[in-house]
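Coming up is one lone chain in structure tokens, specifically the form predicted on its own.
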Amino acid sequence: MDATKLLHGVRIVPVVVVDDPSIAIPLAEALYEADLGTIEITLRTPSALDVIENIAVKLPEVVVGAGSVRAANQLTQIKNAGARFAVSPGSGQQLLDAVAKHEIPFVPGAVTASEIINLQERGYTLTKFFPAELAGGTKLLKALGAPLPEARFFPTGGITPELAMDYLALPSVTCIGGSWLTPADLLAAGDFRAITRIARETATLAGYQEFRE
């Protein structure tokens, strides 16, 4: 279940770690106001499934997905919560088999050419490139793009607003993800206006609004 079609036209995906389910709706509204309507909630806190469910039920116009998916049983949980896509830092065979069973759009993780080719053989064009900056950043993506021209990437990890344009300028990059859009201190303070401002600034810097037009 390659996620290319679902993420078509999406260029920036906020990657969010949320501890408090009560902020799910104002957070999603803040990002949606900045035209960032696709959100990845990472499965790194006990509240993640509740956050996904709150957004899926109360803000169906937002495309909410689950990140840091690592095990087959998590697919049942996120699908029941209303997640519309899943993202993983890797691509275990049991996990890929479970994705096929659940038929949920999925972005598996890959860094090497062998990993990418293995995933292409399973029907995946779009893969997560993580941790992007530590793995080699745009230089490695350019190098991989030459022998693998059909590969498409969703880089996350270490990307900043200043680096966003460099990644989005690559023809092999479908979209980028980042946690800089939702800083932990602003989430804790409930400063959603500031989050909207950061999201808008990032979208403008990356040329995202122009792309959407």
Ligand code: 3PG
Second form
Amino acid sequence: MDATKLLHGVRIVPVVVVDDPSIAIPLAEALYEADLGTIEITLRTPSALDVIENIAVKLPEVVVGAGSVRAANQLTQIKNAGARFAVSPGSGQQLLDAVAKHEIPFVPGAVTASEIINLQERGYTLTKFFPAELAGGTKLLKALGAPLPEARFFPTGGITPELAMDYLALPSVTCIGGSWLTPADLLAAGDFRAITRIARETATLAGYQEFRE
Ligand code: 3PG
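The form predicted together with ligand 3PG is what I need now, so please give it after the form predicted on its own.
Once more the chain from above appears, this time first in line as the rest of the complex follows.
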């Protein structure tokens, strides 16, 4: 199920790698305070599902989703944890079939024209573009946008605050994401004020204001 509607108005999504459920709430609050109310928790740590569940239960105003989703069985797990959307670096037939069954907003990954067209055939307008900088960055997105005018992108991978505006300025870019907003050292130190500061700086740099209807 395409995630365009859910992500309407969202322009920056923190992509978080975290393995400590006890920091889920201060972390989400720190981002929310900087107007980043949509957060992707990657399924790359043993406790990622607990982190998602903590946020979903205790901070319902935050839209929490699961990232790095790669297998059909993970959809049941993330839905049970309360994830409101799912993001994948790619897509597989079994995964797409499971998404259709679970009816969860999903952003599958695509880099090539064929991958994008395959996903469009399955109803996806919005696709994740990963690893954005290594794949060709804004230049590749501009090139793909010409023959694929309906395509909309959620680029992640190597994006920095300095590059954020270049991506957000492209009409084909719905939103961008990345881990620069939640550096591992600040998470380990529990420095959530610094995380709010980074999020605010990025938002200012990108001339960004998230809005929800
Ligand atoms: C992702 O899963 O989207 C990426 O790991 C984010 O990339 P970054 O860490 O380079 O921001």
